[in-house]
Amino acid sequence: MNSQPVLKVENLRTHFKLSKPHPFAEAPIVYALDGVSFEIKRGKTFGLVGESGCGKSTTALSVLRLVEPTSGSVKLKGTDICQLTRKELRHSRRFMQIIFQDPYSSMNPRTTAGEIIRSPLKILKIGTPQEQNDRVEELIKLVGLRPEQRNLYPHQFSGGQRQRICVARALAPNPDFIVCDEPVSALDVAIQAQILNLLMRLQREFSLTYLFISHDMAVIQHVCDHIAVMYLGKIVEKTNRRSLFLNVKHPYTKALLSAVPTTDIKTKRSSAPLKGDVPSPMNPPSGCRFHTRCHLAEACCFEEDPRLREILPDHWVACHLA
């Protein structure tokens, strides 16, 4: 059952054309995603990690076609959703959902919690009104809220409770695949642990498949089975959780890991700190996109874009020096 991937992304590109600065100029293009490929098997969690602006959220939105990809394919249970018509895509929405980063801004403040959870069922026309009502009651209990709280409004909940509502809403149509777009970054540390444990428990109970996006390496290590490190619209390292944290290969990944706070000096990973800022995705560097900040860069890094290659079993790296 786990042999076939629920989601398979191949060579996904998403470019945004901006307004012309003046009538005779060419429209600038933002190369937000530039050839991203990965797959996720049923019941597993695939993590995307990297600095802000590296393309993590664009990947999530492109996979769900909330943003139209420029090219590539996104196969959900074998069906390429990039080729679906609007009507066909609407039907497929019930199999893929998303949990957003900020629970408050992703909810209608004038709608009760019960109606927020019910909304996917109404939009997708799933079940009768009574069946929808029963489903809402079931989900409220499932995510750890009290039945009477279905009549409260978003401002009457804490941040963690709001995220529980968002989790319940994502589960409402009984999806196979859920995108978790930094679902705990807006929460206190103690509440983060509760939400992460809730997501992991629901995954075990319902064989859910997650695409988990975060900039926090500790969170990624806790919840993900496989991890991809992104930099400026490309995947630079991709492997399983154990191999990434014990046998890291890419200098960018090493820099990210060295930035994780630790009280144990002996386990502190030695790595040159990142210098400078992420280059503009409108004008990415030639060759390896990381060479402008890499302390190991050689002549080949300035000229040739490294391809993602398997240097160890199930460990892929895009680096000339790995």
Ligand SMILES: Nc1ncnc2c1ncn2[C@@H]1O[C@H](COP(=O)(O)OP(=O)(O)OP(=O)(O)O)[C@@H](O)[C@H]1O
The other form holds:
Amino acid sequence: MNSQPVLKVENLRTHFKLSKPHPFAEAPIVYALDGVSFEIKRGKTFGLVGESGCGKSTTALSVLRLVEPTSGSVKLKGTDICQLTRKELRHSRRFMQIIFQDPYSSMNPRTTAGEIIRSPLKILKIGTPQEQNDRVEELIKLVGLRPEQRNLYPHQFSGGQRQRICVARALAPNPDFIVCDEPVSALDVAIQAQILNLLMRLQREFSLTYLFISHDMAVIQHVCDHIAVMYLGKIVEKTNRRSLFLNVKHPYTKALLSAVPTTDIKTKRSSAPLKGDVPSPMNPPSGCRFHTRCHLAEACCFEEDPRLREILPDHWVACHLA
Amino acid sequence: MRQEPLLQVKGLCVEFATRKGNVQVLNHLDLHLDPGEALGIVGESGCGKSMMALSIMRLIPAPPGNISAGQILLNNSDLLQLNEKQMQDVRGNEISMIFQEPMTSLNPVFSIGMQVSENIRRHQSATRAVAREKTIQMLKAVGIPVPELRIKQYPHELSGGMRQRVMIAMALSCQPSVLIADEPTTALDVTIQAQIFDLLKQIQQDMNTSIILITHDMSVIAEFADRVAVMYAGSKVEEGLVRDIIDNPHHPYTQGLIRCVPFLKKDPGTEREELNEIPGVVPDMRLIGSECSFAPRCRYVMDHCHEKKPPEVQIGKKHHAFCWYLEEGK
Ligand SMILES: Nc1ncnc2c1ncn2[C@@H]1O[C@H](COP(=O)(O)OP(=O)(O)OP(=O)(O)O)[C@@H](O)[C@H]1O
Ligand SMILES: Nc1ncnc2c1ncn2[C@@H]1O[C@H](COP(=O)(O)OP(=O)(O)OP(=O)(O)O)[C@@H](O)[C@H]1O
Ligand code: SF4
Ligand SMILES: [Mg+2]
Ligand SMILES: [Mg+2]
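Which structure goes with the form predicted in complex with the ligand, now that we have seen the form predicted on its own?
First the chain shown before, then all remaining chains and molecules of the complex.
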């Protein structure tokens, strides 16, 4: 019965039109997200990983329609978010929330922690003031803060505690689905472990579904059930956590994995696996977008864009040579 | 034969005056750096890593900061005794630093070529043309393609990785014997990070530069450093060869730090596991007195941990830690 995914994203594209450099020029377009599909089952975590600028946050924001996708569909429990009117969208916000990288910038510095956590309940008009109050108290404890801390202001908390407040705020309306966009990237390793454990504990307790974004492969490996690797607005490899690391196929994923420093002497890498920078998404390379940095690239890679193909059960790769 | 260390930090104390009283940000810190060695400094945010680096460079903002005790010996002469003019010669020529934020330490209104060659001219009496040649050569050495064109570009026109390379070129342009790199790759992708570390390793070998690498990432230390010092709340808690610290950490904080990080596995299995946590948060530096600063979070804590600074316990030839629990267990 649970086989219907909570979130199903199909062929999602988000292009940003920049302003024209002069009146007769064509407006440059950033192909930030260029045809991405995935689905997430209830209670599972789907990870997006890739270098800076590959379109992870754009995916997150487009899925919640915090930026307008150019085309494609996003179905949350069967309803296509992209077709909703503003009012309907507002209603469905209750089921989907987001946690950002930098908790401080997503909070009003002049409101108390309690008010911050309560804000989605107020905006969405959920419960009486007394009920909202009880809910805030419950949430504060749930995320490991002390009840009296609800009256403190954001600057009176540490970075880790602020992220706890954001987690509580996201949980307030009792959502099914939470987007976590680099939720631990700004935190120290010790605090990172606390927040990751908290997110996983809450997920088990409330069957939450996560879209989890990080540039840190080790974190992704640790928390995700399914993982997609992105490069320049596209998914290049998509599979379950085990298969991704055991049967890694795409040359980009391989390079990304071997760039991760390890404490294991046996797997020490010899030299940097990838040369050069990521090309600009305004002018993506022809054919396979990775061909400019790929050491395997052949003639076909320059011309034809490889499609995602299922080359092992539940293991999808976009590479001509895989 | 025992080598003389190139750089020695002895009993370094640094205080900051704040509205709520003095904060001791470094507490009797001892470190040494051998010629050609890469020393890693690891610890959580706020533990004093940058303060240690800035003290060696004599760049602690004073006031409110103040080096209240200790010595910093470079080839046995104390940098803390030099005047500002003499210190300027040391900076750049003997010791250089790459800062945490390349964007804030490059000047946005000058081209990068201008900034690197100015730096060369300031420290070496070179003509404009010679400095320009040297700049191009340095930019090429740090892997910037077509440096002849790049020297005309401004910092904002470069990617983060390129900017960090420019910073490295600038820091190395006068061939210092010590390079301090303060989180040189924190803002960069792992793929670019790998390129930068390759570059630093190559420099270490080719120019026999000694490097102090500051980071909060133990796996970066494992890949890059020979020896590592672990810091907590302004003090060194453990020091040793990288393999000793990673395979056989002794201090409860080091153990916690290593166990709480998710490390990439070849086969992660299908089930997810919880990470080990160090409970609690780093202490307020103002409240640290004469106890072990890790005591409130330590699972081995004993009575005298709260009363007296822990002693140095020798674990191996180059491996020691500061801890009462280890002292008892000897
Ligand atoms: N509002 C916008 N207008 C124009 N371009 C944008 C906009 N938002 C994002 N972009 C561009 O789209 C691309 C993808 O950006 P995005 O923020 O999704 O990357 P990301 O993978 O989240 O990167 P990071 O790891 O740095 O957060 C980038 O090239 C970015 O510059
Ligand atoms: N101007 C100042 N006044 C008072 N305290 C200060 C001042 N500057 C720094 N500190 C304190 O000094 C301590 C050490 O800071 P430092 O920048 O060395 O930490 P760090 O280990 O480099 O951290 P990070 O990993 O975040 O860079 C911190 O607790 C900080 O709060
Ligand atoms: S399709 Fe070609 S260029 Fe793209 S990743 Fe595969 S081998 Fe490399
Ligand atoms: Mg992002
Ligand atoms: Mg620092």
